[in-house]
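A single chain, nothing else alongside it, follows as structure tokens in the form predicted on its own.
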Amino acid sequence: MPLENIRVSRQARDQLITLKRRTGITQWNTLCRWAFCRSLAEPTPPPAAKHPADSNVEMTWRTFAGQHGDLYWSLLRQRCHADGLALDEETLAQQFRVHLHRGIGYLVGDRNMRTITDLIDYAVDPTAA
């Protein structure tokens, strides 16, 4: 079963605010989906870091994933399997958090990511970034 609630760190919230301003995307869940997929696209596993859930940005799994909840959950399970990690609920929840936070950091730290067009261009051709 996927996570019940997702709450990001204060630092991630601040980064999401920057991404909202840059891209014009107003929904946290949409930006978080982009960030999660951005991290999954990286071939290296994310560092095992603790990310405090100390912001007011919180959403349910259903809000995060929408109608594609099974797809996002399967992508996470596949990634954990590929990284040689256990597929228990605790590991999956922890890996979701580190992928989400890494992805947010990657998106906000990418100097070429200045508009929504840049975000879409990256999705179409990640090698061009």
Contents of the next structure:
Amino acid sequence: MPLENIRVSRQARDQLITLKRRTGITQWNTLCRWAFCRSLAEPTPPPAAKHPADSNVEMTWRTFAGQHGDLYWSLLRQRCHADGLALDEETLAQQFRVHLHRGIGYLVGDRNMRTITDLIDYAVDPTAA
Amino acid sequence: MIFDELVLHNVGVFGGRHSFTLTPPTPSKPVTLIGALNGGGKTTFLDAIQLALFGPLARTTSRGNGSYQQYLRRLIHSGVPPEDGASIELAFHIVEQGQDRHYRVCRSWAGTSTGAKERLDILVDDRPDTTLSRQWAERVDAFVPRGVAELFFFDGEKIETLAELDNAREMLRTAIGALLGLDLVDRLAADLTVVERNHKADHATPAMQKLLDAERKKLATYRQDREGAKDRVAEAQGAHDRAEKVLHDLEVKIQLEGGELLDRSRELEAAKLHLTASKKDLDTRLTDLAAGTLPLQLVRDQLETLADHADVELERIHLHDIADLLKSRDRTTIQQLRQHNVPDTVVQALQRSLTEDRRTRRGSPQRARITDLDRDGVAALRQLLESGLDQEIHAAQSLIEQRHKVENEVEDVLRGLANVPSEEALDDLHKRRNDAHRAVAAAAQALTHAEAEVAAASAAEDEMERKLSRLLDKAADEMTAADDSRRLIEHSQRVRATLKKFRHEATRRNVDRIQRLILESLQRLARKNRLITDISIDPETFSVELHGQDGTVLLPQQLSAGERQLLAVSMLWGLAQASGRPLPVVIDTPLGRLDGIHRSHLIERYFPQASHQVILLSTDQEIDEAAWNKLRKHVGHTYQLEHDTNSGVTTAKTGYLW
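Structure of the form predicted in complex with the partner chain, given the form predicted on its own:
Then the entire complex follows, led off by the chain already shown.
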């Protein structure tokens, strides 16, 4: 795997804490998966912002992806390919970070997302999201 | 009646058994003479006769004031132990229905610690008669009426007091009463008085009236009680109704103020707790679900694309692999053809054909892989897209639905809870409701109590009414009975008046005869027989008046002691004659203080004629030798009582002093 460790920014950490509070989900990795997928679902390419890894929230790729690690990886590659980016490791890692942080931002920014059901509704009932 | 025998056994001074035969041998010899010195047992002899006949009722001189038992005990001879006892036997015969009938009265007794135990046996014609023995006390009057016994058995010295007019009157009253059977009349009158009194007591309806009044008053009280109780019931009913009204009002108020919701608050709280728990549970399950593949649903389109791309990529790899395989086999085939010297043209043609074939097979030229998924990854992805994700979504939907439901319920519960009024506001109401409940209960109890009181009072009243009606019936009966009583009393009073008249008349007639007989007796006995010319007895008061020669009234004090004794003897004699009873005469110390002339009158005129049997108990000074000689021809039996002062024992012998 090109990404051994994932460490989010301090801002993202604070946002994750907010999400934890709203959804009742206690696992960082679960929230991060949702954030990553949330960002991937957005057709526009993420802005190439800098997201310093300056928080203490850190996990391995394996922790992040769980049993579907190759699936998440493929999704990232496909997205990068679709966005016309090279599929080199550096680009992929950078793109992952960008998507992750954008997704966290989306989730936090959604004022309607207040409970676990609201979160799951993203998946179950996309019209409500 | 004739006394046949007297047996004394350990009686008084008579130690041992002494038998006196008393039957006169011939009618001309009626006198039995018993001589003794003073203290020799004469009085004991007289007392014994009376005691034998009358027992406890005997008027003996020696009895004194002690009890009968003590008297009997005292009477046992001092020489023997009281336990040995004593006995008196008196045998007599009377003519009954033309035949002689012999009786023997055996009275024996033995001393006990406190007195004496007495036994009485009556033998009729030598056979014991237990019935007569039991009833002797009542039957003895048929033989010897106690009232007249004194007329026949007496102490000459003591009768002098009879001459005292007061004593005479009493004696006359008793004697005449007994003689004429007037005591029966008296008893009848007395019994009638008792009857009248009893009936008067019965007649006393006021008692009944009083009882009725009391019962009526009680009835009124019960009625009042019942009315009071009814009032109390009404009162209690009112109180009860009021209490219930208060309670009802409170209930309404409590309901209005959400009292029932408050009651439900616990339920709601419990529901809330339960719902919260299930919500939490659902959240956990949702969280778990969220940790699964659900986020991939967000990129489902991309997953589809990914799957397609991956298939294409894998197919291309497959074709490349086949082409590579074919290339290697084609090369081997060509080499073998060359080795077997197949012409080059054929080989080259085949080589060109194979190369072309491989080029077409390989298809599009090799491109960089994008998906980078292997077959397993694709299979997992396909599985995810075909069912896995949908299942998870379905599960999530169900959970979300449940959660919504729970949330709605929680909201309902919370709304309900919000509607529940605050505890403090209702506390007061609840307290008041509890008080009201208590008040209602108390009122109900009071009501029950009052109703019970009414029932009790009614029952008591009914009972009293029944009792009163019974009493009224009884009162009616008693009124009838009272009428009977009144009639009975009237008759009884009339009978008593008649009896009184009868008594008076009977007495008056007999008094005349008695007067005459006494006067005759006196004139036969008295030396100065003209001293008393007439005797009159008042039939009412029985007072005796003596009249002198010139009709003047003589007082007994004017008579000498001897004269008074003569008068007394005359009275006894006259009365005895008047009684018409053929009873023996027993006289103790018959001559007493009489002078010689009076003595000879008595000896010659009285003793032989006093009765058909005369027993004289005399001292040597009374019937002396001269008198003895005069009396001798009338005497049937003689006994002499000799007293030994040393041993204190009297023994009887036949024969007289001379």
